[in-house]
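Let's start with one chain on its own, the form predicted alone, as structure tokens.
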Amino acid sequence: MSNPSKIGIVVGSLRKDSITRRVAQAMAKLSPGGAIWRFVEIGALPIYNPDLDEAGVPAWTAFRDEVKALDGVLFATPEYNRSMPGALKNAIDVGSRPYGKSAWSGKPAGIVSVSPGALGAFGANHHLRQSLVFLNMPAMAQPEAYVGNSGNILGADGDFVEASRGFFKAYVEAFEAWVKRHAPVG
């Protein structure tokens, strides 16, 4: 029997009770049991400054080590000004440095963008996808997850309403298979 995949969830919104975080939490509960899902927190990461890398920033080192231990990463992001939030971009930068030692490299990725509007955070999803190409993270192309009208997809219990559950269950199952297929060996 193979070891279960370790999947990290990176949430772009720093709000404790954001809809994006709640969607990610509900998604993790839909795992068919073949993977271990855990949140990788980004809110306390200092802004990346290459001048500080030589001295070592403990929060950066811990974050990079946590990412390196993962088999795959699910990014859950809202959209801020037609792009990803600054905290998420900072986490990407922290994990990708120092140059040539990216913690992200080769890790299969998925993106779920969440918005109360109708476009489903399309801009954030695609800006993030552009970064993943440079980071050498194979991003799952299908199914896509641009989640609009997000205020209507979760019930009071924090789980998906029936109309949304099937889509997210299929996404989680496809993503776990994607990670198994593309996770770096070693």
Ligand SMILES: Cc1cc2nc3c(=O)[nH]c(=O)nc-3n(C[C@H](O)[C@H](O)[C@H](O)COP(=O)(O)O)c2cc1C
Contents of the next structure:
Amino acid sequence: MSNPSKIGIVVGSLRKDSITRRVAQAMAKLSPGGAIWRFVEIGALPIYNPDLDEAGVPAWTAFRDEVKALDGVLFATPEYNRSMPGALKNAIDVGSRPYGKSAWSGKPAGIVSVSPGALGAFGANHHLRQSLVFLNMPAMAQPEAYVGNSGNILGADGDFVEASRGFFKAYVEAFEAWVKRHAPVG
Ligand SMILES: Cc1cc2nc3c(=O)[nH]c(=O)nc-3n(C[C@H](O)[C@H](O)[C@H](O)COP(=O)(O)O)c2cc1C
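Condition change, the form predicted alone to the form predicted in complex with the named molecule:
Following is the full complex, with the preceding chain placed first.
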């Protein structure tokens, strides 16, 4: 069997009780076994400022090294004001520098946008997708995951309710195959 892919989960919400994080946790549990899923935390990253990068910021360096070690990245994000939360945009900016040495470049990505509302955080999903184009991250096109009514999809045990499980299982399987197909060589 080939080596399992290393998939990092970046969650756009910093909330302790984040529904988005719980959705990502439940998704990782649906892995058929061909990948190792782990969270990459973004909450302690100072706001990106190029001036500070000249001297080096240890939290930024550690984050970049963590991303570089991944084969693929799943972004799970809520929507803030019809876009991605600032914490997620900051993480993207931190990982993208120094210029020409982006930690993100070439890493296959998936986007799962999550909202308690009906629209499934479409705005956040596509603003994020726009950044991934520039970052040279091949983002899986199908299946799309605009997860609305997020308050209804998880049971008390933290797993998906029966009606939602099939969709997320298919997404996870497609994403693992996507990462295998597009992971950077070397
Ligand atoms: C600053 C802010 C802006 C928000 N804007 C939106 C929005 O544009 N669309 C939306 O569906 N929900 C919006 N919400 C509600 C979030 O979807 C909701 O708080 C959700 O639970 C956040 O995800 P989490 O549970 O993972 O933290 C907003 C929440 C905050 C705090």
